[in-house]
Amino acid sequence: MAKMMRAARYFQHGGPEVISVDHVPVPEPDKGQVLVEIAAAGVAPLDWKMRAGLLQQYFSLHFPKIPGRDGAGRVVACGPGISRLAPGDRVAVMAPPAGQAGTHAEYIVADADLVVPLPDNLGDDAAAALINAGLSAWIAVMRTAQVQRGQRVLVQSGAGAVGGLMVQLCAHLGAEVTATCRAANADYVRGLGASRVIAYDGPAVTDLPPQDVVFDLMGGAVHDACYPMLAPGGHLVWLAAAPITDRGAEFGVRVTRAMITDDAGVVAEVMKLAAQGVLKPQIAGVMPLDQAAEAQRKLAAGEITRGRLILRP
């Protein structure tokens, strides 16, 4: 008889409402694969977008479909072909977004090209914070935008997941960072690096330096608010978000889309500044993989204002 495992899935676009957790067998590795026993997984905008249905013109679903982008566990079995990773391996695992198996859920079989070995000293909630959220921030500010030393950088959505990693990356490199937010996350937000808080629920600031990078996390109206911001010449590097129109001929400024894409390389890149005390994992709550639904639905109702969700599987 199979082993079984509990995995949140959905059969269908919808609300919250549509995932179950139901009891489904354990997979076992292919060639090139390993079976991880998920600890830890984050709960990312791109389950609850994907889940409600917003993002079919990027992503076809084939149901049933297990949420989840990444996780941290450990390794329980090889498929053939592998020798870097071995059983008892503590792991950082990413998902591809439009395959049918995620993070939350017990186990994962994954690719093992996508399988990066965890620091010692960083525990599997941390991880599972840092995997997805810190690989967009990596790719946008060090590939993308290749933020420089002593330039004026704006992170829009500062103390989000990836916002947050982004300000502190920034202020690692030696930018002057300011950065957006909630006026109640402000003291946050200048602790992971910002010089400068304006809190979009405030007073509209009128004295802000032209900034040689800005990067928009959110799209529509805060990417158009983003141009005047700019210095001529200046940088806009976006997520994907709401829609955008590039307006960077009539600004006379460069706008690009950081194309983020799963690569283990960068993910251990930020693993190792995460080992060193750079980087510092935001967790925002952890809750227990029987709440996979209300976490999606806390995620989609903005109640997750600072950092990452976790499921506890």
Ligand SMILES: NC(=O)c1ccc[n+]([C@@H]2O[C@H](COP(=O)([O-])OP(=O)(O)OC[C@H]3O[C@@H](n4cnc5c(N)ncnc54)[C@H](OP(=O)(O)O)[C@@H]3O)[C@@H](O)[C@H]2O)c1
Second form
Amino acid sequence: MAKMMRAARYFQHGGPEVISVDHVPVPEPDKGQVLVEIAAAGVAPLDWKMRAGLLQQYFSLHFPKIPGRDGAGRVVACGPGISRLAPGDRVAVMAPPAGQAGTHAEYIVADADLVVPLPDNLGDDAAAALINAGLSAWIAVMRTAQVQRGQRVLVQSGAGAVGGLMVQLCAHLGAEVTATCRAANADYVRGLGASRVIAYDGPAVTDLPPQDVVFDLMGGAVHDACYPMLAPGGHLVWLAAAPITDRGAEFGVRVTRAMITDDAGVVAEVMKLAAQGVLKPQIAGVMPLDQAAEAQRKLAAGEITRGRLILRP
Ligand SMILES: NC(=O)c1ccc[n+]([C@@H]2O[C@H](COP(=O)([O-])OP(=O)(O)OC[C@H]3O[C@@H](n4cnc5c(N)ncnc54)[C@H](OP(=O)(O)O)[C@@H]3O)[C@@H](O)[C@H]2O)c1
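Next block, the form predicted in complex with this ligand, ref. the form predicted alone:
Every component of the complex follows; first up is the chain already shown.
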């Protein structure tokens, strides 16, 4: 009889109530794949947005869908043709967004090229908080914006999972970092490396010097507010969130979307920076897999702050 596992699943778009935690067969790795036992998985905005059906123009899902973009755990079996990994290896795993298999389950089969060995000094929750969030922050900061020492950089949403890592990375690079967050998170965001904090629920700030780079992780009205903050010729880098209107020509600034694609080399670089203590993983909370629906509800309701919410199967 097939070995069984618990997995969060949904069979249609809808509210968090469409998620159930079911017993399903443990998948078997094929050629070039490994079976990973998940110890900790991140819950990302994409998980609830995809479930709610907000991203159907980008991804068409095949149901049932197991949510979860990333996870940390241990290789338990390897398919044919795998020499780089072996059972027992601690790894980070990425699950393609539109695939049926996600990390909110006890096991996942993943392509070996989306699996990255973990440093010994990084725990499972910490690693899970860094995989997709670190990938997104690293690509936006290093590849898209190419932030340089001495630049003035503004991160819109410095207390979030991705924004918090951007603040840390930009400060490490020697940029002068400003970040936005709710007033209650000001000291937390300063602790990540921001030299100036703007509370989005506080008084308007009028003395911000012109910024060389602004990262917009929110879209919509937050995106609009970025333009006057940029120096002439500055760079507005945005990640997919609420829809945006590109007003770069009007303000004389460059506007670029950071294209976030799964990349094992980038995740390996993020894990190396974490092992060296340059990036400090930010864990907003830990919940059991049985509460997968409640975890997505909390994230969508804005109840999660200061890093990534982790599910432990
Ligand atoms: N492929 C891609 O393009 C890609 C990849 C990764 C992420 N993203 C997007 O990037 C965004 C952030 O992701 P995440 O994982 O970091 O989410 P997250 O951990 O849920 O963080 C969201 C943060 O937004 C902050 N926030 C809310 N309203 C704000 C406002 N008006 N001004 C400034 N900050 C505000 C909150 O700050 P407080 O806690 O201080 O209230 C919260 O911490 C999401 O929209 C996500 O969809 C896109």
